[in-house]
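One chain comes next, on its own, written as structure tokens: the form predicted alone.
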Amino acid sequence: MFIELDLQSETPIYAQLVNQIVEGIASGALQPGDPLPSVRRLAEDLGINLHTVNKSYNLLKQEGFLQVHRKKGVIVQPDGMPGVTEAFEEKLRQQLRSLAAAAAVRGMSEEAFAQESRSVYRDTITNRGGEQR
């Protein structure tokens, strides 16, 4: 698993880690049932606090992306990914609303914003070895 953190980013490290693991799942780089490094090992490999990794793993577990087993450790959810819920759609709308507002203020057209959104979506699920779902 390849994780690249930007320690100078305004995005918290735990959120970067969550985002990259979800991107790995979406792209197919991480398959259902794949093991992830232990909290301690990943923290050591990335040079970050183990509580940061633990927070990321717990958030991903709560959202249904990961399972934690006493014997197997942390694995990508083998029983299917979480579906689209009303709560997810509301979270998505809020994030898109904020991005759309920033794009509009900067003078980006609706079509350019939509095209960029499509491009990022397609890149996430196709250009990293994943199969389009």
Contents of the next structure:
Protein chains: 4
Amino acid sequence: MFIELDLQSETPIYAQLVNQIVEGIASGALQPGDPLPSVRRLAEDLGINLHTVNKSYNLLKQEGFLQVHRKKGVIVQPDGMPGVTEAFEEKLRQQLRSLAAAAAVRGMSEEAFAQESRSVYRDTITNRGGEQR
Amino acid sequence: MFIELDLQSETPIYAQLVNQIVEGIASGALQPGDPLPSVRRLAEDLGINLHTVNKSYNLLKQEGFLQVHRKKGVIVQPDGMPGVTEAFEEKLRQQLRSLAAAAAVRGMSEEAFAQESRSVYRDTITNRGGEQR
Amino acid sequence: MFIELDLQSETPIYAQLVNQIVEGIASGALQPGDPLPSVRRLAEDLGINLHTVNKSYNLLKQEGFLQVHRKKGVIVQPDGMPGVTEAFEEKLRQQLRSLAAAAAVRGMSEEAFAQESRSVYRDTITNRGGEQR
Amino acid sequence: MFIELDLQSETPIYAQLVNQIVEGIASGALQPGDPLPSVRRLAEDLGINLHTVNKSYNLLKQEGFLQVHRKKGVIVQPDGMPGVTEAFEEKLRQQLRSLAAAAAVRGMSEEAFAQESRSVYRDTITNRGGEQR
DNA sequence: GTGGTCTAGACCACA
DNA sequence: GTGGTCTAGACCACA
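What's the form predicted in complex with a further copy of the same chain like, now that we've got the form predicted alone?
Below: every chain and molecule of the assembly, starting with the one above.
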């Protein structure tokens, strides 16, 4: 799995990193229990600051997607990912609402919007269950 | 149509305002040609800074959702909304990707995700063509 | 309410700060809705770095004790504090266990330990409901 | 008596080890004069680093809970445990203060907090004087 | 070596 | 002015 950052993007670097790691887990490129690079290592590889990586890791730890293991370092949550909580549902719906409204105003049909969602989801989980590293 | 701001939200006020106006247009609560409150008026009604409203209006004007008329003041774009541009498609897909990944990791199925998108879209356009606020 | 830090303590500065703010809320010195100093201001007052204060505020925000309000700045949670969750109970019990064991080994009786807890609790909430600022 | 470590915990392994040995003494599972496994042995059993066990043993020796014998190896203090010193009282109170404040803020009553303390104490010394692990 | 903590300093988005 | 983000650099606790 590789990570690509857009330093010009409006999306903060730490958020891009969070997104891409989550996408990595969704796609199966990162499996439960898999180790992640150390903050220092990843920071160097990406050419960004250690603290930025740290912030991303911490957010993912808080959400329950990563664990900090005293021997293995940072690993992908091995004990089951967090489920679809109320809070997540709410946040998801709120964000979809803005996207759907913008799409609708521009003339994208319900069908097209749902189809787009479905196809993006499918792309996301592509390799699921695939390569076992 | 009324606007509700959450001052505790992480989403900047100007962005909340943008979203809600777009949602108003999508739902039909705001029809093409409809006047919007003046910057000053809306700022006062919402108890927020004048510059904040200005920023939102400007963004919406740039995207082609609003027009600023010498005489009529700010109105909803009467000459046809912008369509589904390449840039919009790209941005939409990118944001859906993050949402889809988070949903997938938490165990939400493709079907559930697509259904959620569809249902949110439907809610969004509810009043379309219907009553004039 | 004032804050006193021990820079030589083993307890990290950010944690001392967190504890003292929580104690301030418990004692009533800080009331729901009360504003806290800005990170910069508090950092300067305490002679510590801005980021250290920021870390404390963020932790307290995550726990639901503080809110970041876009107009009022950082304020004490006005919408009801988080309650006694499972997670809190568990953490509390775990920490009490270590303290109780050390006390017991040193010959402190159950009565004395419980009494100590009670008296510390009482001290903590001293001014509750007292000064309304 | 057995020891269970949580490698994901924020509490350092050496501290967990210290706590559990103290709890073992408090419960009576470890009696004065009882031998403890050698550093090497315990490290191997627990699958942790030799230095970590060493650090724990040293701390416990300094506090007066363990003795290191030329011939008998490491044993539980046979000549009377240290009592409730000023320093201990102070540290205990300080830690209880943070716990009490957090409990109070979350709405736990004085009675509940004292009761929790009492019940945890009781659990801790359960097997006192009873069976020999 | 690795994560955690802290400082110093800077720029930007937001209101 | 205020919080958010990012960088650079340093020291320490831990294993």
